[in-house]
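Shown next as structure tokens: one chain only, the form predicted alone.
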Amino acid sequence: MLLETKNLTRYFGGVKAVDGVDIEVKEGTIKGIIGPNGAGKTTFFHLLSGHLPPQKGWIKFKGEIINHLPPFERARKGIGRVFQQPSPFENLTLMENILISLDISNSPSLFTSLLRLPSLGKSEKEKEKQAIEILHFLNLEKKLHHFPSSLTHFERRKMEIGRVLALNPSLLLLDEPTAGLSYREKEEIKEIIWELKEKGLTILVVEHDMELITDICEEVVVLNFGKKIAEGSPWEIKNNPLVKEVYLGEEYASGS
């Protein structure tokens, strides 16, 4: 298992955010977590990312007790995760963006190891080849001198996640990835999220788009008001009588 949590536990006062949350991510898959609104999704990744820390349970990343670390130690392990708000640097070009997070990553990059490219830290100019081949992957590479003021919702979102990429993450944690794009970019990104499976990624997305969910995960988590109320494949998730009543909605369960 790359990642597990045991009885994860957030409150906030008298609410349990998250209530017990047991899950385990296998090396090399893509697993999915839905549920409705309030359900305790963003606390979640707040918890595996560090933004949090839980008040009971733990997490293990790699075979490591992680709970004690701050985010940017989390980063530099390989969790990297893609805000549903792109942060970037809005002074500095798409091209300077990716290239900060090259300078911060320890070690080679996917792309590095995937193309045979330099090592970092041997030369700007191949620091460079790098960053272009990012985006050359998330076609972005005609935007390279661009600033994301300059970008569209769907750039600025693709931008995000190239970021995330330069960091030579092992783990994604994808949060909404398609939330507000049309069904043209939302094919765009699934065909970029198998992609980086293929490139030997181990991916962990929230999503309501339930056919995107369908589509690209091989089990899914449900949790409501912070506890898991299921698991299994997208075809038992999508027809468990307890999710289609508190998430799909009774007009899905009744098959109308």
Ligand SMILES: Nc1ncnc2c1ncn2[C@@H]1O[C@H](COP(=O)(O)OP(=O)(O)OP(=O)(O)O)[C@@H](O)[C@H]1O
Second form
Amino acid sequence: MLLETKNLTRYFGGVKAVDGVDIEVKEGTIKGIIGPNGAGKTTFFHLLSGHLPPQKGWIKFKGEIINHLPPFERARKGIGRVFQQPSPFENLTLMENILISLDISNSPSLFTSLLRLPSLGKSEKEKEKQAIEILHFLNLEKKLHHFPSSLTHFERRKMEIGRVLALNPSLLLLDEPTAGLSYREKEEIKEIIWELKEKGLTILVVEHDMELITDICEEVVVLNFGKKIAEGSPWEIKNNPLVKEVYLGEEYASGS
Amino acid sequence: MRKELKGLVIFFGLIFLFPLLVKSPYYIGVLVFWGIYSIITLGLTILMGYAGQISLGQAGFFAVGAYTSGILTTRFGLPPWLGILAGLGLSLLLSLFLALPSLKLKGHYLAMATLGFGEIVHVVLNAWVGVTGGPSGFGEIPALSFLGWKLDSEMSFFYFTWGWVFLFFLFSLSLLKSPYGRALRSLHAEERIPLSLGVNVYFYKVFAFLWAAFYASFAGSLYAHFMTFLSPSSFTLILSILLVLMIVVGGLGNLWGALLGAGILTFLPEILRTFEDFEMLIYGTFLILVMIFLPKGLVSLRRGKVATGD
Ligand SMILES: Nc1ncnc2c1ncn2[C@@H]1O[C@H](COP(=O)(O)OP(=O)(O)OP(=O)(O)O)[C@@H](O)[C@H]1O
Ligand SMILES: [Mg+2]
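With the form predicted alone already on screen, would you show the form predicted together with this ligand?
Full complex below, order starting with the chain above.
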């Protein structure tokens, strides 16, 4: 197992945002997480990435308990997270946004940097090459020197995926990667996810778009009020009466 | 980098020509102050303009640099360069003590903590009479010499100071143009974002504090050997605020802004002196007008020409 959680729990006051969730994610697979608004999907990601501490339970990544690790160390260990809300570095160009994560594994010493010794230029060149490769993969190479504010929503989304890919992660956490995108843009994201899977990445994806989930996921976990209420193949989940009830209940509530 | 170097050569060329054209020791003295303040602001802008932190206690590090080298050279007869190094060491240590608890603080709380630091230093300067000379201070600080050249005239000290401004500018520029600079600039965003990308946000915040303290302390030592006299009244909260104003007026997050802001707010009081009663009124109006019409500082007047790291 690449990732394993046991009894993972997080309360906010009286709200059980994540309530005793166990999941297992096998290397090289794509797992979907679905559930109504407020079901605890994002909170679950916060716990995995280390942005929130759990009150109970543990998280095992690559066979090692990582509960105590701060987010930046989890990122360095290979957990790459893309947030639900847009999170670009507004004061950095597209290229620099990607370089930030490439710096983590390839950064000359402070001494070298301040004196601008030749090895600084060499490592910068290497990283720029890698960044361009990533941006090319995402179809963004034309906007290298643009600031995020001059990119479209779709381009910013892709940039954030690129930034995380630059960490060279083994696990990718995507929180609603296609929210607010057009049909064609969704298709492109789907392509990207497929290609990443082919490259051997393991992906955990939160989505409301059931069609996307069916297309890309081997397995789906359903959360409701912080609890895991079902798990199985997309087909099984679609025909699970409990899941139907949760979703129908929601449709009913929002339709009235 | 190339583009900036061209600007640097032109700017410092003009500065270095200044004493040859204007021979008045008074104006050369004012330019020395500009240089000393610039060293502080070139460090402080890394902390405030890039790393997005705040310090209202920078006068404290300026004082530590000034008093450490002043006291060590005057009372203990140590060579000035040792005094300067001791000041830098002490400032780095103190800024580490200040930065570590400040990691948990943001905005107003961070401002208050750093302000508290500046005030504590001020109190110590006043109260530790046996060492600092108390409120009346102490004098007869020996002049610096550099390569056998005694820096006891305005002119010689001018070149020495601005030589250092040039070097400190280059250091800050190199920092910003390196992976360290990128990481510092990423701190501007909400903390969760750089953290999720492996950036050790805590390290960089402390680093920025140390960097700013180092610059301020060095400037303080220069100040001590230029003035040859120190008293606590030169190291008040007003100075800390003035330093922040310099950066803001010049343009936050821009090295040229730090240089320009320090210059304007050093010269303005000198120019306004002729207006006597209206001095403060004009000074205040100027600040307000800059903030209203140029919220990004004076450098925004010539954007594009002065892009330094952003
Ligand atoms: N920082 C917080 N403080 C208090 N309550 C919170 C906090 N974050 C989330 N919650 C609550 O926890 C529950 C789960 O929220 P979460 O954002 O994880 O849901 P979600 O499944 O991601 O929803 P959505 O589909 O709308 O993104 C909600 O009831 C939410 O109000
Ligand atoms: Mg969510």
